[in-house]
Structure formats: C-alpha cells, structure tokens
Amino acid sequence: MANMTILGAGLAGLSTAMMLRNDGHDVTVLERDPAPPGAEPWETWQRPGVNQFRLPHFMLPRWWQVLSTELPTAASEVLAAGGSRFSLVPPPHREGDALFDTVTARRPVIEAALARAAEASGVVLRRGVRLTGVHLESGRVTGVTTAEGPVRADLVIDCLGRRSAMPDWLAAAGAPRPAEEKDDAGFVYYSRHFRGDRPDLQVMVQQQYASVSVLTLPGDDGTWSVVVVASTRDHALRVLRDPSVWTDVLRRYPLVAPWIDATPITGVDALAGIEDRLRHYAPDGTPLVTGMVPVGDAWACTNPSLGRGAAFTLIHARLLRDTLRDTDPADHEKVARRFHEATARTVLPLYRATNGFDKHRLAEIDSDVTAVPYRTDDLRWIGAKALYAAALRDPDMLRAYLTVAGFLETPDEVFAKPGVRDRVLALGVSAPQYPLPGPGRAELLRLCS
C-alpha cells in the first residue's frame, strides 16, 4: 500500500480519499479552508476557496448509484444529515423507475457529511494548510510544499477543482505546463433558495424556454433552489438580480411558479464567468509528469447547470481506485499512463458530450436574444432537442431522456435501443422549439423593463 496525499477537501477530494483509504492506502487530505464550525453547516460554514459553495447543487442518480455502492457509509451520512430522496421521474411512477432515484442536498450539508465519513474511515484531514507548490525530482512529483513545510507522498492527487493552481506549480518546478482547451461557457446563473413544503415535480428539473433555462432543484431538510440560466451577453436580464423582478418573472412560468411560492432563505445570487475547461496532462498519451494525477474538475470542468460535476468526479475517482488496484503504485510511470488512458477512454467522452451541449444551448439562447433562428447541422444537437420534445409527450421517451440527463447512459447508447430513434423522429423533430408554457422573448423583456 502507498502514501497518498490529496489536495483539496471538497466533494472530489473526500470521495477519492475514502475510496483509496478503503483499499488500505495511507491517505492525507490537505485543505486550506476551515472545518465546519458546528452542527448547521449551511448556517455557519464559509468556504472562501469554493466560490459556488453556497449556490445550488444537484446530485444526479449516477452520483447516488456510485456513492451508495462504493461508499455506503458516506451515503448513510448524507441521509442522516437530511439528504432528500428524489426521483427525476414525475408521478405516476412505474416499475423500474428506481433507476432514476437520487439523494440530494445543499453543498455544505453534503460536504460536511462526507468529511465525517472520511475521518471515520481513517483518512487524515489536515485543514488550514496553505499549499505553495510541488516538489519535482527527474520528472516525478514526490510531494508538495506548504507554508508549514514539505509534505512527501508516493502519489499526489489534485482535487483542487476548477481553480487548481497545479499548472503554475508544475511550471515553477521546471515541468511542462499542460495545454488547455477553454470555452467561456457564457452562462450566468440567477438563483435563490427556499424552504417549505416542496412542490411535486411536474416535468424535468431542467426546463428550456425562450432565451433562458430554468432549474428546480430539491435540497435537504425541506429546502430547494430555483435557478434562471441566461447568457452573459443578455444585458436586459441583469435586473434578475433584483428579487422582486426575479419573482415577477418566474411567476409567469406555470411549471415553475409553485416552486417560488414558499419562504426564501437567500436573496438572488448571481454567478458568471464559469468556463468549460480541459487540461491535457498526457498529450499524445505521454504523461507530462509522474507522481501526480488530477481528478474531477482539476482535470476538466463544465457548465454547472447540467448537474454533472459530482457524478463526473465520482466516476473519475473510481477509475483511479481501479487503476491502483491493477497497477503497483510504486511504478509511477505505469500508474500515470494507465490512469490517463482510462480517463481518455471513460471520462473524456462524457466531457465532450457535455461541452458540446453547452455550446449549442448557449448559441440557441444567444439566437433567441438577437431574434435570429439558430441553425446547425450537428445531428447530436438535433437529436438532443428532438428527444427533449418527445420526452414531454411520451412516458417511454421521458425515461429515455432522463437516462441521458441522469448521467446513466450516453445519447449514443439511448438512441441505439430498438424503437427509440423512430419514436423520437415521430414526436420530436416537428415539435415547437420550446414546447413548455412560458413567456416568449418579447414578454420576458417587458417583465424585465
């Protein structure tokens, strides 16, 4: 067994730490921010290192499947903390719908629960540690440097998220800087949290309308959040920062209105500047360094409105765990190469699919703003739009759509099933661009004026 040092005690770091600790490795997690100060993390915990810490999060069924299978103690902690059981399928339910079940909660609540489970499993969690760089010997990362001194490790695992400074640290130590693919996602999120008797789900949690998307996301302990997703270029909608305007607008969406008929527990929070980004730590299959691997958002991050980040991270963490089961951790070159190969084979296609959706949806929203119809020859986007429309008209297609939305299968896997393609073509291709009831662009502008 090996000595593992994990950077970051967020969802990625804690989940990865528990998987490796359960396999017998010595695992230490280094985190700059403080621990939860009490029994009410939502009320009292501040995490300046995570800019979206108190903003809406949603855990997809794929996340819950992996967590409850691989880390059952952690899953029990989330439930004990008030995590809500929730199905992506609106009632009535039928046999087999358990596939779409999840448990979700607000980010501080989940992270505090995972931290308790990690420490109970034997993970050493060191908080208040300020990282300053990496130690490099002949192309191998052998540890990290901190304000308190060096920390040696057989393997350093970067779980610092989308703001990780690992490229800078590698460059400062004399290693190549990873090339990056970046796309400014161009979305802005206007969100608010509520408490009360949670409304019944009538349609998908993510709904598409003219020039905006709206998310209705269950949380823990009788809470939930509602998010309006718009384009950063849509200056007319910036007034949605005003709670009264935000409320007036959302009351015009019949499927959303019940979700704001409750007690707000926050104002309207606005978040922008979130990019889709992929870092190439193994260009052409050759690792830039050994002794260090990135997991989750430290490797690739996407638009948060699809809710895939946590599931993406758990899948990636399990890949690392499995790589270390099959490869001697002392063989640093082989570990790095095999993990990067597994990442490219299993996780990279998920990133590409999400990134492609982001680009098309943003382009469609921007076209709504400029009143120029959006046109594309990309069959994947055409298929995605048709499947969404068909899902609103056919319960079988709804479940096909939710299989993709829940990160349970890829679009290719869903469309390969007998009858799906024909049914989607029959129901979805000729459907209106935005089938759900709600204001068009002109009315939305009037409400925001």
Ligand SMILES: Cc1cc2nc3c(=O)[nH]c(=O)nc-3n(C[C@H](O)[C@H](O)[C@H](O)COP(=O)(O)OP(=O)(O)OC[C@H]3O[C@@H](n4cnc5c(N)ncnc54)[C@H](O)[C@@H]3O)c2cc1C
Contents of the next structure:
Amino acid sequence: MANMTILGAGLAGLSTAMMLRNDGHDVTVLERDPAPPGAEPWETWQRPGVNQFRLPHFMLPRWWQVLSTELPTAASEVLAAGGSRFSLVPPPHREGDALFDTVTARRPVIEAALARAAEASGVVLRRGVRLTGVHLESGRVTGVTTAEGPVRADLVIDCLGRRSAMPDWLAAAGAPRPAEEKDDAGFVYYSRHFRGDRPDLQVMVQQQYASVSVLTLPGDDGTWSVVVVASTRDHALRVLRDPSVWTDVLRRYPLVAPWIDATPITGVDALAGIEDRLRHYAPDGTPLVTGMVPVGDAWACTNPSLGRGAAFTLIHARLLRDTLRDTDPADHEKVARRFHEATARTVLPLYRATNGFDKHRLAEIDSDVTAVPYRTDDLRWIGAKALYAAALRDPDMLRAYLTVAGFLETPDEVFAKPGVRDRVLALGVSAPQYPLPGPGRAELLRLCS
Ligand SMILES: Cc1cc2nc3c(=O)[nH]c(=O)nc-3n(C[C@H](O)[C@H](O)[C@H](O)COP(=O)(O)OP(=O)(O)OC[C@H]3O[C@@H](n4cnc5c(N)ncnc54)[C@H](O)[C@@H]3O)c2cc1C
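What I would like now is the form predicted in complex with this ligand, since the data block earlier showed the form predicted alone; can you produce it?
Complete assembly follows, chain above in first position.
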C-alpha cells in the first residue's frame, strides 16, 4: 500500500482521504486552516481557505447516495451532527421516491462531520500547514514543500479547491503549466440563512422566474437558506443586497414567501465573480507530470447554481480510488494516465453538461433583462426547459426532472426512457416560459426601484 499525501481538507480532500484509507493506504492530509472548534462549527470555525464556507450549500441525492454507499461511517457522522433528511419530491410520496432522498446540512456542519469520520478511520490530518510548492524529479512529483519542511509522497493529490496554486507550483518547479479554460460564470447570488419551523416543499428547490432563479435549500437543525440567482449585468437588482428590499421582493413569490417568514441568522450575502474553471493536466491524454493528480474543484469547478460541487468531489474521489485498485500505485505513469483518462471519460461530460446548462440559463436571464426573447437551436436546452415545464404538470415528469436535478442520471439517460420524450413534448414544449407564479420583469423592477 502506498503513502498518499492529500493537499487540502475540504470536501474533496476529506472524501478522497477516507476512500483511500479504507483501502489500506497510509493517508496524510495537509491543510492550512485550523481545526473545527468542537460543538459549534457554524458559529466559530475560521476557514479563510474556503470563501463559500458560510454560504448556502445543499447536498444533492447523488452526494448522499455515494456517501452512504462508499463511506457509511461518514454518512452516519453527518446524521449524528444533525444533518436533515429531505426528499426532493414534495408529498404525497410514492414507491421508489427514496431515490430522491438526501441528507443535507450547512457546510461547516458537514465538513466538521467528515473531518471527524476521517480521523476516526485513521487518516492523519495535519492542520496549520502552509504549503509552498512541489518537489519534481524527472517529471514526477515526489512530494511537497511546506513552511515547516518537505513532505515526500508516493502520490500527491491536489484537493486545494478552485484557487489551487498547483499550476504555479508546477511551473516554478520546471514542469509545464496546465492550460486552463476559465470564464466568469456571470451569476450573482443574494443569499440568506434562516432558522425556524421549516416550511414544506411545495414544488421544487430550484425555481425559475423572469430574470432570476430562486433556491430554497434545507439545512440542519431547523435552518435553511434562500438564494436569489441573477445576472451580474443586472445592475437594477443590486439593491437586493439590502435585506429589506430582498425580503419585500421575495414575499411576492408565493412559493418562496413561506421560506422567508422566519428568523434570519445571517444578513444578505452577495457573491459574484465565481469562475467556471477546468485545468488540463493531460492534454492529448499524456500527463504533464506523474506523481500528482487533482481531485474536485482543483481539477474543475462550475458555478454553484445547480449545487453539484460536492457530488462532483465524491464521484471524482471514487474514480481515483478505483483507479488505484486497478493500477499499481508504484507505476506512476500508469496511475496518472489512467486517472486522467477515467476523468475525461466519466466526469468531464458531467462538467460540460453542467456548464452548458448554466450558460443557457444565464443567456436566458440576460434576455429577460433586455426584453429580447432567448432563442437557441440547442436541443439540450430546449429539452431541459420542456422537461422543467412538464415536471410542473405531471408527477411522472416531475420525477424524471428530479432525476436530472438530483444529479442521479443525465438528461440523455432520462430522455431515453420509454414515454418520456413524448410526454415532455406534449406537456412542456408549448408551456409558458415561466410557469410558476411570481412577478414578471416589470414588477420586479418596480419592487427594486
Ligand atoms: C457560493 C458557493 C455555493 C456553493 N453551493 C454548493 C451547494 O449548494 N452544493 C454543492 O454540492 N456544492 C456547492 N458549492 C461547491 C462546493 O463548495 C465545492 O465544490 C467544494 O467546496 C469543493 O471541494 P474541494 O475540497 O475541491 O475544495 P475546497 O472545499 O475549496 O477545499 C480546498 C481546501 O484546500 C485548502 N487550501 C487551499 N490552499 C491551501 C494551501 N496553500 N495550503 C494548505 N491548504 C490549502 C483550503 O483551506 C480548503 O480547506 C458551492 C460553491 C460556491 C462558491
């Protein structure tokens, strides 16, 4: 078994660490930020390394499915920490709906639970470690440098998140810098957390309205969050930073209003400038270096409006574990090549699909702002819109839609099922652009003026 050094103790680092430790590897995680403070991670845990630490996070059914299957001890720890069970399907439920179950909590609560489970499984977690670079020998990363000295490893796993400095460290060590696809996602998020008696889900957690989307996201321990997603170009909505305007506006959306009728536990947090980023560590299939692979946001990150980041980290971590089951860790070239190939084959298409959806939704929102109807020939987007509309009119199509929204299956898989395409065509294609009740653009502007 090999000596694995994981950089970063965020969602990807902790999940990867546990999966590899459970396979018998010696696993050390190096993290700059301090440990969770004990009982109240939401209130007091200082995490400057993760910008979004106290912003809304919702764990999709896919995340829960992989966590409870692959890391049952960690799943139990999340439940013990107060993680709340939640179904993406509003009542009444029927047989088979367990597929849409998840367990979710505020991000600090989840991360503290994963950290406890990781340490209990034998992962060595070293906090307060400032990483400064990598050691490179003949194209192979053989370890990292820290403020306290070098650390050698059979395999270095970059889980440093969306702002990982790995490309700079490789370049400084004389390796090629990975090419990046990078793009400001163009969304701005106005979000707020609440505590109280959580309202019942009436339709779906992600709702599309004229020029905004709204998310109503359950958390742990009687908490939840409400997020308005808008375009950064929509200057008129910047007043949503003001809690009183935010509240007045959201009261006009009948499905959202019950979710803001509670005690806020934060102000309105506004966040923009989130980049979609993909790093090419094996252009043309040939790894730029061996001895180092990226997992999670360090490899690719999207903007969070579909809430897929955590599920991506688990899918990617499992892929690395499976690669290492099939490949001798001492064969550095083969490990790197196979992992990059597997990533390109299975995770990259999910990233592209997520990105593609976001780009269309942003373009649609921008069209709402300029009052020009959004037109595209992309059948994937037309299908996604029609499925969403059909979901609001038919319980079977709701489940088909939630299979995609829960990240359980791809749209292609769902549309290939008997009857789905015809039903979506019948119900969804001629539906109004925004079927849910709520202000149109003109009224939204009036509320924000
Ligand atoms: C606003 C926002 C909302 C989101 N909401 C959701 C959601 O609802 N659902 C969802 O699934 N996903 C969501 N995401 C995505 C999710 O947060 C990320 O996908 C997830 O955090 C990725 O985990 P990671 O471990 O790859 O990176 P991170 O969680 O960023 O962890 C990186 C770790 O590396 C450490 N680190 C960095 N540099 C160094 C260094 N030099 N030395 C030592 N340590 C270092 C950091 O301290 C950190 O602990 C959201 C993202 C944003 C921006």
